[in-house]
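Have a look below at one chain only, the form predicted on its own, in structure tokens format.
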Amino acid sequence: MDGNREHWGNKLGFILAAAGSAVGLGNIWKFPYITGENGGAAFIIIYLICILIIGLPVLIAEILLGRNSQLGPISTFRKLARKHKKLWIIAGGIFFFTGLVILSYYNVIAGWSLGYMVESIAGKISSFQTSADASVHFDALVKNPIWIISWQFAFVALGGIVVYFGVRNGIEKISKLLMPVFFVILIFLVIWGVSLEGAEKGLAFLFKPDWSTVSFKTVLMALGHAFFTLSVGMGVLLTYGSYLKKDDNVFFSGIMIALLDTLIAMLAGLAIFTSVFAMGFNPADGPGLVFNVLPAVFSQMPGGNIFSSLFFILLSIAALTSTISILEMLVSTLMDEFNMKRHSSVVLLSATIFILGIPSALSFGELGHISIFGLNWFDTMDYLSANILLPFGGMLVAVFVGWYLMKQDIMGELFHGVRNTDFNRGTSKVWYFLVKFVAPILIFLVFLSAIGVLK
């Protein structure tokens, strides 16, 4: 163990930071629109089951690897691999590459959130009569290279500043500040949405399942999102786990992170769908739901400008807590592998990520004519990370923990900081079975669905 390695100030700091990593645009932007596209309540029930049987077990496994090694992804595989070290080091390198790909385009969407927060506060998106009006405004902004690159740069800089100050003084402090603010705003929006006339239609959509809407594709979609929403498969939680002390309870922390992530996704659905239905808009408007539909929804609501501003503040916080976690994984890797100083690593990576993200930022305007297998550059990066790299990373974690490491070593590591009771022993056996057998099979199905083999 590196005696100079930073650690979290306390368990709450780790849980809030890790939950902030999991709680990102996937909860506020993606979860509501895929729920809308897949019929509502039935999809949510399947999604919750998938969280339990695949997302949570792999999340715990990834944190466990980090706490054991006290190192970043590449160094973890180098230290823990008993044989075939070079292959596992390459696996750690895939995590690093995945983080670079995700941040290159994720910061673009995060920039949209930040830009829309300012637009809302300035009152520029409070007069839309229809979602078509809001869509025209959004299209004009994302085709403006100055607007989109400026906000992309602002968000890259914001994330870099937080990580620059380190684990305890940067990430932990900002997480303890922003996550409570995030919860307060989200609950306020939920209460307001539920109080609107016509909100009961949104509640029925979320809590009254219609099983006739469920298909094999619905199950695969729920399975895939349950996996991706928790930030597993790219070494982020492994890195955060490496800042835990040896006696910190990984099992309890993992459950808390998964519960917070799922709770926030559900609350976001409540806030959004009660408002959408109350104002008579379509819940199945897809990826444009947040930027094309919600501004029009807020425009029709009493005090809509206030609620629009609060919502995009919420979205920006979610984006920030996710981006700093991925950047920290990349920074930790450079520090471990090349003995670089934190400050130098942050500056180098932030500049690299910004430059790599410019093609994605311009995919809706200047570079919109560039197509890769029918997708623009932004969508290609999204597809590559979400459908190929993340499932592959999750598979690596499950295989490494379930099939490669010795079972007695894993169980011994799992019980650090946990009372060795009959209940805990039984729970750990279920966890190990899910990681070793269930998770790899289901992740493989997600991967086959993503590449078009299963439909």
Contents of the next structure:
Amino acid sequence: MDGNREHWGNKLGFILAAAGSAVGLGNIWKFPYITGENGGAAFIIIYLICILIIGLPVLIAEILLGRNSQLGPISTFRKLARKHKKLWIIAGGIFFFTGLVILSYYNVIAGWSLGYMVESIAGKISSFQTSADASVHFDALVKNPIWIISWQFAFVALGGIVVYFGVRNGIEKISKLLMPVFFVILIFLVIWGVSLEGAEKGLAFLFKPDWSTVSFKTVLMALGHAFFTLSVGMGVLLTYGSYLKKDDNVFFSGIMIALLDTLIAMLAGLAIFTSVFAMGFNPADGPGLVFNVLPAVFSQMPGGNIFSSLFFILLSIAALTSTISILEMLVSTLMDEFNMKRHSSVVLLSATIFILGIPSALSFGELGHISIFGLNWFDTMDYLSANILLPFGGMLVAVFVGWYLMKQDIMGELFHGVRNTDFNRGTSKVWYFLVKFVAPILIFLVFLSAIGVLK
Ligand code: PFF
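Now the other one: the form predicted in complex with ligand PFF, given that the block above is the form predicted on its own.
The complete assembly is shown below, putting the previous chain first.
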């Protein structure tokens, strides 16, 4: 199939699409919140180290695997594994399963963003006096099965339409269009947030290191979030890498993707906390911050409706460019493994994801009573994928590249598109060491923590 595989139109298209995958709900609500909870700047420093020594090396490894095989995850393992082929094919199957699980609940939150975007544009997010008022509004919406399932459906359909058009005409085009829009809106929100009176409290919250709150668990949190935010550990970047031609510098692209993702997480933190603190609100937890507190913050300010609309457009764009990347991984798996056509794969998978997501959508109302080890269905899907499946997948990639492939093969692949200079040879040795030893061991620790062994 190599000959007729689609490829990115150009390098920028690939970088924007991959950065679009990395930049998602994880950056805009999760990163600011966990940063705030884990000692601000102290957490950020640890998180940056994790990105550098684990996230980035595994990210590069994933892209390299895909570029080498020119195939989706399962087929890549089938083609490249010399030993334990069956086990590696199962590993590819785990990536596929992880994609289904993440998409099922991710589309639900993405649907909320889209719903809130439309509500904001219609002027309904501008009359809350307190975050409690905003919470009442939020609760009423998420308990309404029609509202929540309709928006979930709308979002699944939106992602499906983009992927239906293919890599170059769908994903690449939309990323080239939306990522710059995203960036401009974000910069605008940051400048506006930082210039508010009282913004310095938000800056202090975000950037004043508080080492006293740092524990081993904080380090593990930072590590776990590092590869969630980079989209590492389920073959998504492997799939995007499989649409690269050999002359692309994977080192440079990997660094750009990680840099953009980190920069955007920081900017989102700046925009959110400066406004939350300036308006005298307290940061609340996870999804609550974005959907309960921010609407109240927006209500207190002149032109709040405009900012609220911009913010939820931002959130929806971030979610869309991430969901299409996961859907594309699933689609390419069906195309490569079962010779299915793109169009029928997209329809089949979108329908499956929509149906699988319904229990998550209803977890805030009708199905709220369902409890699996104390978590509702939505939280179980989130916990299972983010804390168990992704760390496991990240470790698999590192082990495969570090221990199952021949060093000279992988180095040969790396040096397609990278100039063979002393500096590049030195950096690639460091990269190999990180992938072979450092990443698997540290990810293993995250995994232990996620299943509660180190709690
Ligand atoms: N990186 C995305 C975010 O930060 O929201 C989430 C994600 C996308 C995770 C794609 C994993 C993935 F394969």
